[in-house]
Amino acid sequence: MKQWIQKKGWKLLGVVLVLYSILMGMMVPLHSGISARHPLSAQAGDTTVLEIEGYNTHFAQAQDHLRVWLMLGDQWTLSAEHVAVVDERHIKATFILPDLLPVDQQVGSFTLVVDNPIDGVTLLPEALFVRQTQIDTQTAIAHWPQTDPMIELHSGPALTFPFRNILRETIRNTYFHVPMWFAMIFIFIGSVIYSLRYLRHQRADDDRYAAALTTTGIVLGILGLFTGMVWANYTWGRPWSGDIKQNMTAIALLVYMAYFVLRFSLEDNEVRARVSAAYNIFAFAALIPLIFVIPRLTDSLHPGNGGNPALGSEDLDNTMRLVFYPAVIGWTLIGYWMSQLLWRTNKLKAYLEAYEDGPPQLK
């Protein structure tokens, strides 16, 4: 049993983790959110009726406990005078805006806050821009309306993924696109290790392992690239926008594909193995700046590049981490399993070729 676990257990673990990430990634609902509002601006001192459209909300079911605020900064709040429920996803909130705002700017940016026991708290930053004709912060602070405080807010469902207006349901691609890239990096690291081992020990098996791992890494890279293009089509407006990360990724994959062009152009097995090992090390050395360095030096739409943060609390909350990290481990294990199957296939082909020429001798 122990031997079976050592030989097969990690494969089963990889399958279980990938299936788990797929099922959880597709079945866990998104947290409620605010997908639209109207109007976008108002004048200080006016009475404004804000039409709010929710996402995965239950406004009608929770209408007796529905609360709506406008929040200016971290301190100033203004509760709705009246909230009219249209249906589960639409409400109308009436606000009486004060004549002066407690900010030393002509325009104040209000965050919209909606709370109810079923959906919990939903926020929309910069939901309403209010223009004031004069600036008098001291008077505004002294006469700010005494409205309902934002207390006893509800948490909503325990297991949900965060709602992001630009992403919406495509946020689930986080469990496919990103883990495939992580797995690709780990697989390429393994291929470099075997290339170094070949250059040191001259064992044919190390060369076969390096080639198998490189093949799997390229497959994962292509899958990651195409899942990223699908994601970009929804979030950026088109599959390929010439973003620096997309361009550098395509170049990196072409560099790795040249590995096989070079490998298949050489007939002598030992020369092929040595040259391939050396080129594989070069390809990985080129991969690092292409993927991780150059995109950070210029503006980019892609998270993690051009000053755009990635995998922070705003992009990856604790619920997403429960799926994301198992997906990374699962795809890495599946990738290594694929490489092992390919290595066995190549070793069998070498065995059969050796058998045709005489007594089989495998290194």
Contents of the next structure:
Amino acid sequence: MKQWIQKKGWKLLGVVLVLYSILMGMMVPLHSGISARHPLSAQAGDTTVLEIEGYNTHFAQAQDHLRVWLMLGDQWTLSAEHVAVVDERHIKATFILPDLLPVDQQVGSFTLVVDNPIDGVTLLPEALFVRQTQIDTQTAIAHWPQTDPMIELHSGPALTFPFRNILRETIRNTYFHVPMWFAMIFIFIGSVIYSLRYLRHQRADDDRYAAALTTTGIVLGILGLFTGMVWANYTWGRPWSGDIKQNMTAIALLVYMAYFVLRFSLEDNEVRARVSAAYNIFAFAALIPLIFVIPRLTDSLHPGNGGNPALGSEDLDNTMRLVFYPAVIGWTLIGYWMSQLLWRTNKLKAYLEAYEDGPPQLK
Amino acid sequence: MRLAKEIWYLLQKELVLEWRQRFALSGILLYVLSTIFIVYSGFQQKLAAPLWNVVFWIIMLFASVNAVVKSFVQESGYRQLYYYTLVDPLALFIAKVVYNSMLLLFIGLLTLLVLGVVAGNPVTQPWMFMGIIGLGSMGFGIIFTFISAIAAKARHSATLMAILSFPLVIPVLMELIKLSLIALGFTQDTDMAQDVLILLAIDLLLMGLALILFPFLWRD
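What does the same protein look like in the form predicted in complex with its partner chain, given that the last one was the form predicted on its own?
What follows is the whole complex; the chain from before opens it.
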């Protein structure tokens, strides 16, 4: 039993974790959100009817408990005078805007807040720009309308992924694109470790392992690149926009493909193992600035570069962590298993080549 | 101390060897000149600073590869073996890196001179630009020398050299292009020191690794 867990358990764990991440990543619904609103701007003192389009919302079901606010800054809230439900996804909220805004600018930027017991609270920043003709902060504060306070907000269903306006449903790609990339890095590190072991002990097995891991790493890298392109097509508007991160990824793949060109052009097994191990280690060291340093110094659209956040609390909430980390572990284990299979076939091939005239006499 | 002495003698040997068989050196000179004339006759005008910059570094890159590729194949395997028995292999490698870096510095300054005469010279801070060429020669020298030691083990070493080394020099090249745009007065960068430090860190990392890995390469 113990042996079984050691030999097969990690493979099973890898399969389970990947299946779990695919299932959860695809099945868990998105939190409700505001996908559109109209109009985008208004005049102070007007009565505005804001048409709101929700995403994953149940406005009709929650009809009587529906509450809508406009919020200016952190403390100035204005609740809707009247909320008319059109259907599950559309409502019309009527606001009576005050004559003066408590800001010392011509335009105040309001955040839209919608709350109901079924979907929970959802908000859209910079939803409505209100223009005022004169600026008088003191009077505005004194005459701010007393409406329903923004209290007793609902949290909504527990198991949801956050709704982000640019990402929407593509937020699920977090469980494919990012873990594949992580797994690729781990696999390449593994490959370097085997190359180092080869240089220490000169065992042909270590060299075969390094080559097999590199192959799997390239496969994971290509998958990561393609899932990234699918994502970029949705969020950046084009699958390939020549972003520094994309270029660096392509170059990284070139470096590892060159590793195989080198292997093919060396005939002697021993020399091939030695030289390609040296190149593998050198290439990995040259890749570290390529992937981790350079993209951080230049402008990039990719999260984590050019001042964009990545994997902070903003991007990864607790529900997402529940899927993301298992996906990273799962893809790494699957990658390692794939490399092991590749290593076995390569070893068998070498064995068959060595004994073309029939199997050797086993003692 | 013995290592330094060996490096010094090997460096002299490289210089003498280069001088005795001048075809390699004159080949590189002709290469640089003809590439610059092709570029010039293609554009038929003075180049804008960013374009000039890219053209300069591309000429420099290709000339460097051609200059360095011979460093481990020009002498026969038996003579190499003889060197390894005479001196520390590390001394041989360091001498090659130093010599190649000097050669690349020379190529870089020559390219700067000829390209400056033919296609206009937008460099506003010449000393700084020469310093950047120096940094670049060092980075290229380390990477190309190590890769040429690898490529020398295989057939078609010239092709293999380009395939193996071009992706690896891209981080260095990108930093160089970014830095030299400052020397061209095209951009202003307040944290130039950071870029120089990154470049030096990459050089140091790769040189350290090359020194560790070279002993595994020369033995046959």
